[in-house]
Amino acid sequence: MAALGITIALLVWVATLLLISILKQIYSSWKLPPGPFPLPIIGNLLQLDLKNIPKSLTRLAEQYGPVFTVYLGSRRVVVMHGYKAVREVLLQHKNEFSGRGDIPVFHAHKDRGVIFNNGPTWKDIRRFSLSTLRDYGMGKQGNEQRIQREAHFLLEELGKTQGQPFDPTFLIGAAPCNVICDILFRKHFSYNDKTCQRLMYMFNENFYLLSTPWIQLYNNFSHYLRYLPGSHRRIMKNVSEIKQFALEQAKEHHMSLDPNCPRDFTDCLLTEMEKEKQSAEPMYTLDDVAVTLADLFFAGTETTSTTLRYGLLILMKYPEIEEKLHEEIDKVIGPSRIPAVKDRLEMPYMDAVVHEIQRFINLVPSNLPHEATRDTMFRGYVIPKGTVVIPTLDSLLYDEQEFPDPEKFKPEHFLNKDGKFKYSDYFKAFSAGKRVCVGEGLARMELFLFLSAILQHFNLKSLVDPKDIDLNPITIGFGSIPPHYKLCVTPRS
């Protein structure tokens, strides 16, 4: 009888806890946007496909509207879907939703650096980084010259393939890697340098793993999963190794630092660190400098590298588009002069193709998570401070009204009836507002100049029939990861 009584008491206790949890959930949801009712512990996990969370969010938006609430485990998330809602949250409420949502797999960078910082220093570090990057030519002539210099090295390496099949992942990736290395460290790697290849391998691996179902699960249930084996440990190891490389660069720079004559972005950060040493709460330590450098190094290499690699695959799928690009390049640039930024004005088709590549590949479909910095009234709902906010970028890039047949690759999406480039405010591949990509100007320039230079000198050749090329990403999560492939490039002369 005693055992029966204990069992009944336990059942009553569990039922009471469950009831309290449900009642609290109902109470806290009164003023939130609508959404599916969450289960204890797992939240709305059953309504989400971990292999394609962005598609799951689109499906929920069709049911609950452009602003809705889901629970990823115990994390309350408000999703903004569609042009009006996303633009409103990123631009009209840019201060209220400028926080950075927690990404547990990057806890080593938590509240430091530029990308994952949600601490009191993020605004100052971002402002200083943007200002310093501008001083080193971000989006100006200085970077154009950097990219043009690197284009020579890239074309030379492509020529060395002698028309034989090769994997473009690290060969193409070395170009944007060297551009950002020159800005950050005033450093240039040879294309077969082991350190460079190791760094690019880690960038590439992390971007892939971040988009796998396990990491989607881990980032929302890290309290339960952190001690288990899994690919989250691999990401953390890579993050640590990349930061260590950045720290070594910072230490080397520190030993020969001349505050009156900074050589690169690292010197500027270190000079600022030295100025702050006497302050009560310094914004920079050597470790903070390393995290900022690692953030910019990863973001400045992997996203542009992946976009270029995906773009080449798309052009092999559509050789008629490649041929039109060759014709425009021959007409505007000719066979020998290196492409320049000014050429963009006379190359609307190339400009449209570059934009359509970014739209079509949908590189970071759900954006990086934002966070409400204070209780905010939004469209009649109350979004409490600390709520994760997801302004979905794919809902703009794949808007059927703005981009008819969004599932198809059509440069015409960015061309008017006269064949001139057509700007679209729905093109938010780099996000917008307070957390817009720091390197947007650099990335836009790299994509145009590198792609133009490659097609100026080479024809692309697929190893399979173009109609058999599959453009579907191999996994979709944090990013859309392109398929692995090989190609040949043959000199156009």
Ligand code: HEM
Given for the second form:
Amino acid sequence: MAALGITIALLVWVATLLLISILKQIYSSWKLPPGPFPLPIIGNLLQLDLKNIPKSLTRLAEQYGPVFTVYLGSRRVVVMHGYKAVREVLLQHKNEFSGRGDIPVFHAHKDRGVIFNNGPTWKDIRRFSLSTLRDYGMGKQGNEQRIQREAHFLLEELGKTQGQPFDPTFLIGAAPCNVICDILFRKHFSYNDKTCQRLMYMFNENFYLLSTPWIQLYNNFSHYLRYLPGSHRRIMKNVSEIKQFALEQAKEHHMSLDPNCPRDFTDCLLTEMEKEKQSAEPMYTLDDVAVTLADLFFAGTETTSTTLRYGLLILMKYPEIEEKLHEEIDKVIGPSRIPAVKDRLEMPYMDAVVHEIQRFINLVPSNLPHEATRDTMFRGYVIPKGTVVIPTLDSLLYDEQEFPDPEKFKPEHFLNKDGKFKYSDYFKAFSAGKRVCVGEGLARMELFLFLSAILQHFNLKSLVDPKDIDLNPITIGFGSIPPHYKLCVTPRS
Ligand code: HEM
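Please give the other form, namely the form predicted in complex with the ligand, since only the form predicted alone has been shown so far.
Now the complete complex, all chains and molecules, led by this one.
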């Protein structure tokens, strides 16, 4: 009798807890944007194509409108789709949605550094990084000279291929890698340096794996999947090895640090760390310094490198566009002087091509996840603190009104009828607002200068008929990953 009583009491207790949890769920969803009904545990997984989540989100936006809710597993996510909603979230509600959504595969960097930091130190580390990058970007030894110097090395390496086919991944990638290395560590790698090759290999592998279906699944079900074998372990291993490299650089710098005469970004961070030691709540340990360096190193290399590599593939498919670029370069720069930033003003076609490459390749289609920092009223909905918010970038870059035939590569998307460069506020490849890309200025300069320098000296030659070049990404997730290919370059003179 007593056992029956206890069993009934337990059942009532469990039922009450369940009811409370359901009521809580209903209450917190009451004022959320609309969306498909989620199933327990898997959420809206059945409505999403893991091979192309950005496309699934576009499909859901057609059904539920520009602001909708989906559940990735048990994670509540509010998606913003289209110019107005994305702009509103990033620029009008910039503080409320400036948190960083959790990315489990990067837990080693969680709440440290810049990119994956959703903690109290993010604002200060970001501000410090931005102002230090700005200081190193300006003046005589600034980014323009840095990139021009690197362009010479790049051209030399390209010349060494002697018209033979080569894979551009690491040859082209070494240029942006060296630029950010110079800023961070005052270090220059030769193009066949083993450490440099290994680092670039890991950046490249991580960017690829992050965009595969398994990692989309892992990032939303990491509680269940973390003990299984799989490529998430490979990413974490790479993340740890990259951080270890940054830590060694930081330690080496620390030994010869002269706070009055910083040599590079690392010295500036270390000087800040030393100053902070006296304060009650120091922001930096050597480990935090390493995470910040690793963030900038990875983000500063792989994004620009992939854009350049994808860009060259596109130009091989459209030789008539390459030809027009050669003509503009010959007219404005000539054959011998290294391209300079000031040339951009007189090179609207190149400017338009670079923008169109970034628009077309749609490098980070769903942006990085943001997070609501407090309960926020948005268009009559209430988005609770802690909700992941995705201000999609592809919805702007592929807007049919702003960029007619968005699926086609057309530099005219950024040219007016007089052939002048046409600005578009829909061009948000670097996002906007409080979390806007820290390296936007540097990346833009690199893309313009490196591409101009390559085309000033070389013709691109595809190994297959240009018509047969497939520009579709091999996988889409975190990023859009270009197909592997080889090309030849032949000197123009
Ligand atoms: C073509 C090149 C690049 C593209 C398309 C790109 C794009 C982006 C995007 C979309 C974000 C997310 C913004 C958001 O959360 O709203 C981002 C963040 C970031 N990017 Fe870039 N990026 C590029 C190059 C660079 C470079 C060269 C650096 C380093 C100097 C860099 C450093 C960062 C950092 C540190 C963040 C995190 C900012 C934060 O969370 O506060 N990026 N980038």
